[in-house]
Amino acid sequence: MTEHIIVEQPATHPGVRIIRFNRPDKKNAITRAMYVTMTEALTAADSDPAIRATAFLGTEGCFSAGNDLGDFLAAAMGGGMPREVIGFLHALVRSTKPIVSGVDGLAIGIGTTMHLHCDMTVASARSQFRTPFVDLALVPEAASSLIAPRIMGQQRAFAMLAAGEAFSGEEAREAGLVWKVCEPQDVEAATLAIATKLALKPPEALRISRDLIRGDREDIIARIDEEARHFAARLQSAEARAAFEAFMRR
């Protein structure tokens, strides 16, 4: 457990489990401990019939700046993509219940790609979705190289994942990454309203419908693992070392 992830099931939103980033001083950068807590929360939600939907939320002005680089690199340089990251991504993909998310402000790296696995995402207009993988001499993750072209087309996917272009909340909506754009102060309420509506629907009918819409997940799991192998190899490269050293000097 970590205090940087708050897991709650408020009485005001019956059937909804909230997983909230709570590390605003570090722009909600994700540590391995945070990944473990989120994975446990998703797994527990799947096995609890009282929980019918999960909502991911950040803090005001920031969803997540992505991986905590110090924590991530300490693990990755010893043997590739940290297992805590892979475990979380597999749990996210295999979740049997609806997942919604609310984004206000920064959503960088996995702070962007995780929404590809959410069923509905609300964002503020001032949000910024960005994946600077190639800028760090790395490659896309979270099966984004498979899912993003499917939902937004090859050119938008390339712009996001390879060129590292930032997408505003409205641009993310136009690309199909986001369902709705609203004012920053309304993001959390709108996200939880969606989650609550989903939690009230007949659960078995919703599960079957969701499975039909999402299709077979094994190709997504396979792409996550393939990307992770490339990611691990890239981390050992001189190109990546130079990119990270330049980043740390900023």
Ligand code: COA
Given for the second form:
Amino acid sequence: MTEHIIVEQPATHPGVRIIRFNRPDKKNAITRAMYVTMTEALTAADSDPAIRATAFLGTEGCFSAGNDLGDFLAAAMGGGMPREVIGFLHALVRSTKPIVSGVDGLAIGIGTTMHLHCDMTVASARSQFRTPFVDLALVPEAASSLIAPRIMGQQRAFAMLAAGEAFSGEEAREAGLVWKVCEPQDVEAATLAIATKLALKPPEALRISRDLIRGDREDIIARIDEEARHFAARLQSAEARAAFEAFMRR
Ligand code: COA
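Give me the form predicted in complex with the ligand now, not the form predicted alone.
Starting with the chain above, the whole complex follows.
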């Protein structure tokens, strides 16, 4: 448990579990403890019949700046690949209930790629989706190298995942990463309205439909694990360590 993730079931939105990033002073950068809390919240939601949908939210102007770079530096110094990230990604992929997300502002690294595993994402136009993996001497994660080319085409996937180009909320919508764009102050209400609507649908029909739409989970898990092997090796590289140290020195 960490106070940097808030998990709640608001009475105003029956059947909805909210998982909210709550580390605004660090731009909601995700620590190992935060991954563990989110994994537990997803797993528990799956086995609780009272929970019918999960909504990921951030704070005003910031969804998440991605993995905590201090944790990456520790891994580069020999701590090993943070397994908590992989545990979270597996839980996200294996989730049997609908997942929606609402983004206002920064969505970096896994703060972008996790939406590939969400069923409907709402974003403000001012949002910035960016994955500077290569700039950090890393490689794409979260099976983004498999799913992004499928949904947005080779060129856009390369622009996002390899060239590190930033996508606005509207560009992310055009790329198929986002369902709807709205005003910043409406993101949360719109996201929760979608989650509540999904929570009211016949759960078994929704589960089967979602399974059919999302396709083979094992392919996705296999790509997450393949990417993770490269990622772990890159984390140990001198160029990655230099990139993390440069960020920490700023
Ligand atoms: N890991 C750890 N700390 C982070 C972080 C991250 N991914 N992103 C931001 N922070 C921290 C900063 O170190 C800073 O902490 P401090 O106030 O103790 O110095 C605080 O959050 C605010 O960030 P700051 O950089 O001052 O805000 P900004 O508005 O100028 O820039 C970002 C915001 C997100 C553009 C910039 O922080 C950034 O590039 N972060 C790294 C993103 C990244 O590469 N993520 C990993 C992708 S794989």
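So that the term is clear: the rigid core is the largest set of C-alpha atoms that superpose within 1.5 Å between two forms. Everything numeric in this text was worked out from a predicted model, so none of it was measured. Numbering follows the first chain given and starts at 1.
The Cα shift for residue 8 between the two forms, taken after rigid core superposition, is smaller than 2 angstroms. Shown in the overlay between the two forms, fitted on the rigid core, is a CA shift at residue 241 of 2 Å or greater.
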